[in-house]
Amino acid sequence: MAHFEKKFQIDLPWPVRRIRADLVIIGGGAAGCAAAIFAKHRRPELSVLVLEKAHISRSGCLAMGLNAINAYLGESSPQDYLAYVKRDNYGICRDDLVLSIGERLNRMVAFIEGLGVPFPRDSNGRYCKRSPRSIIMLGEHIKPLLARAVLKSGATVLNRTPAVRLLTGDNGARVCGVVGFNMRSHEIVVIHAGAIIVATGGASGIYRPSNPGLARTKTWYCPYNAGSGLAMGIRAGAEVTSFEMRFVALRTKDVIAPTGTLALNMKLPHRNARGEPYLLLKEQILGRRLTTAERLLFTLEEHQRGAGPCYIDLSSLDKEGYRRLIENYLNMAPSIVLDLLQDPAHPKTRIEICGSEPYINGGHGMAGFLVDTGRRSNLAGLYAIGDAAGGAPKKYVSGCCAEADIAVTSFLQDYSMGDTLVSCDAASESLAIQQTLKPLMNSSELTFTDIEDRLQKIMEEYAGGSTQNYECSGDKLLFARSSLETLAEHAEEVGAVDGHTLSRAHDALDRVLLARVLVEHLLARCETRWPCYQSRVDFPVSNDLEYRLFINSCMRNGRISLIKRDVTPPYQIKEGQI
């Protein structure tokens, strides 16, 4: 167990708790809950601690549940997973981090079903395969099952627990602790630690979410991952990749479901308003199976040549076809089950499709830390994984546990039991706790929600939001960051008055940061390389010569640094500072 001791301040409103713990685990979702249960499996003499701002049983990204694993090999190879991860991803991804990735993930499967997540299987014994790396599974139950296998684990768990701050050592080349508060006792917590493996998540609420209203935080990414991880390393000065490429999901609309389960699970066409099969037709107009991204794209497209609205015909279900289908969506999207339901008597013959805002992402996309193929970070003791570990997409919540896996067979390597902590700088932590503090001390009466719907409204007009088609051009992005740069200045003045408005404050703070950073990878490649994802009106075809490449970007006093990188291995600096 973490030894705890409370140390009382009486210049300070929140009493400050102290904590020592060989490894720190920011983030109790998927990818953070498999680290801790790895590291207390293989080294149950180590104190392990998890900071999770919810609560580890229904936090992060499969809070609901999940009905099938997106990224299994079965009788394929790594390398087979690698070519597929490439040709989705326009050849540029980190060759060694997917491989990494593939070699674990038959392993990662039995991993989640040995928690106890009932997997389907045929009659030969086999998973059930909805497409040839997807497998069925009846998931609504994994992270209750996650959190079990945690705390039976003997690792220390601190729920409603933001963390805000890093706390670095060495003069600011080693990172050796975290600053946060608990929501509900008002303390600050201050820990000290031997490691930190950021496991937090991408963020959502950058631009404009696809509904309005009390109905804002229905989106297909997690509303409350607002990549508080990824803010608190750019602070502290590590390197982070291909912000550019975001991710838009595309999804049923209004309840914003995911629509594999449709098209894969169901094996149900997408058409036009016309009735036309239009994906099935563009592939065979291109001899070739279509990219995620262009899923999306031509969806837009239809839209754009007066063909929309587009949707998943249901017409062909029977009354047996229509109960599985809400059967399957009740392990993952229990929102869209209420809509199939809105009258039994007649049921639904079609569900519309839409894309989702754009998001940081880098489960699905590619951007998060620069990491080595251990996921170590380029500040000592930092390490990251799943959705806040960039370079290798499409690892789904079966790759975020084989970066869990990874990075822990990289702390213990790298940590050596009963050394000494690294001291953090006093200095340091006493600035991280005056940092955490400050919305509770402003007078000031702007809120978060001021910040956000500013955000937003920068974001979706001038950084390629979903209403303009996700397009974004350099005069627009130019504007997008003069505008980022003066909310930056406001949002200090953010107020709090209690430990869920702090929580909240922190999360507009930390994604008006992540903001600045991807509109700078955004000006900075120019040319399309992902539809969508990344699309630029003013450079509209890919350029291999000059941009097959990583744009990357540091943070040293407040001024954004971008750097080009090789995107075959070694990875190194390609041509200096853009």
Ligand SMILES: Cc1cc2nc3c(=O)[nH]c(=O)nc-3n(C[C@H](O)[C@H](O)[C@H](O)COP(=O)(O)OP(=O)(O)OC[C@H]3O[C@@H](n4cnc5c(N)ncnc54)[C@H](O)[C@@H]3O)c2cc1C
Second form
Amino acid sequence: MAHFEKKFQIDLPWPVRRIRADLVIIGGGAAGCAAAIFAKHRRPELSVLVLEKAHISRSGCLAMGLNAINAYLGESSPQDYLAYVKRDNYGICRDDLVLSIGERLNRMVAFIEGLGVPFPRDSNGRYCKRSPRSIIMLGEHIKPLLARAVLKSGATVLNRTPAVRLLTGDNGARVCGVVGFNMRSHEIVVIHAGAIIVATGGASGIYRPSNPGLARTKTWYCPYNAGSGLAMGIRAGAEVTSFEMRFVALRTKDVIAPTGTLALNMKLPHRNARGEPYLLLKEQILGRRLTTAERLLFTLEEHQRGAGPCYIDLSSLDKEGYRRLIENYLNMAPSIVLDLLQDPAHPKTRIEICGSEPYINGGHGMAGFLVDTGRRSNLAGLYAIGDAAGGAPKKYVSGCCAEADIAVTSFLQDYSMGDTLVSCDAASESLAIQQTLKPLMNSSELTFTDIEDRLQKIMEEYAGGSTQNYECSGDKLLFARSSLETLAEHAEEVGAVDGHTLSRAHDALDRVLLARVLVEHLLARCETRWPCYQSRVDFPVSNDLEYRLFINSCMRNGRISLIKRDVTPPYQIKEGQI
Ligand SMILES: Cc1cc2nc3c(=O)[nH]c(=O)nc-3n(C[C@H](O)[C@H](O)[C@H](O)COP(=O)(O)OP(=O)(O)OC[C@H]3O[C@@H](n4cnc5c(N)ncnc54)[C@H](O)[C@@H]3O)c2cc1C
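Previous: the form predicted alone; requested now: the form predicted in complex with the named molecule:
To see the whole picture, the full complex is given below, headed by that same chain.
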């Protein structure tokens, strides 16, 4: 059990609760839950605390369930996995991170199955594959099962408790705590920790969502992942990597459900408005498999040449096939089932597809914290895993669990070395509490929605949103930079009246900060490396001579500084070249 100290009231609108724990995990999603389970399994005597802004039973990307594990090796090797990731990622990824994930993928699938998630098997007892690295799972219940295992492990969970600021000690050299608040009981929580693992996922809501009004949260990436862990880390001085490699998902239009269920589970073809299997034709012309980014790019190209909209063709499905499709989606994206069953007498024969808005994401893409092989950030005491950790794309849910395993191992090594006995600077703590509560004290009528609307308009129009075909140019990005600087100043006045609006106000502030970092990264990469994810109309081709490298950044004295890092091991820092 984490040790709870007596509550006390200081001159603040909300009371403060102080807690101490050996290990604090911020974010109880896939990676965070796995980390809590692994840590308690290996060292039951340690106090492990999970801080979750929603409720661990149904939070984060897995909230609705999953119907496949997208990173599984089976008989292939970690080197095969690395080769695939590297090819799909245009030659840039962290080999060490990807390999360390690859070494654990099969074990992590066994871990997930051991939670009680059903995996169908073929007549030889093997998992049913939907592609060389993806296996089918009936995972509607994956999140409640993970949550149950966390509680059984003896870890303490604080639900409805968003973390807001990291606490530092040793004059800022070490992270040793976190400040958050309970959205329902209206308490500030100040936690002093031996170490912190950030597992808050990536960031949605930086670009304008494709659905308006009340449907605006119908996004592909979890709409409540605001990248807060990344923002907290950046404010504390952590280095982040590859923000410019945004992730854009090719998904079903309007309902924004994953298309893998159609294309991989059901083997249905993509077609343009004229009925041509345009992706297949492209593969035949190029004589190779398309990259993930190219599938999106070539879909956009069909629109540009007047052959859109594009869709996935369901016409070959018989009654049983249609039933299986619905069953598959019920495990992962139930909202599309309402669409599929709109008129049961006339099953749908096509589902339109489109690109989502761009996200910052280290699970499909590789934007996130810079970490070493042990998932330590550049700040002592701070680790990052899952969609919040950068450098290793295509890790998906099993890779997120693998990173949890790695970070816990590093923490236990560091901890046994007595590396974690630092107390937080008092000034850092009182500043963090003030900053957490500030929106409640602000008298302005500025709301989080006002800020996010403005942010999303700037990013959509000047930093390569979906309506701009994801294309950026230096001049537009410079305009985005100055507009964001102004917005960041105004955003400080955002108001809140209760726990819910306070959480949303901090989400908005975090999104603005991440957008500013993203724009600096987009400006710095003067080439087009990843079509659609990072496309520069003023530098339309890739430039291996100058840009086969990582673009990283960190905040120094309130300014964002860029750093270039080698793309080949041992990943030395080369500062001052941008
Ligand atoms: C729609 C969708 C479909 C996917 N399909 C597949 C698939 O079929 N197969 C596959 O292998 N992978 C799939 N993935 C990828 C996989 O789900 C993710 O990579 C994985 O869940 C990420 O885990 P995570 O723990 O990093 O983030 P999450 O699981 O999103 O967890 C982040 C957690 O942090 C919490 N949090 C956020 N901010 C704060 C804060 N300030 N304080 C406290 N808590 C906070 C959130 O509430 C959330 O619980 C899919 C992802 C999405 C979005």
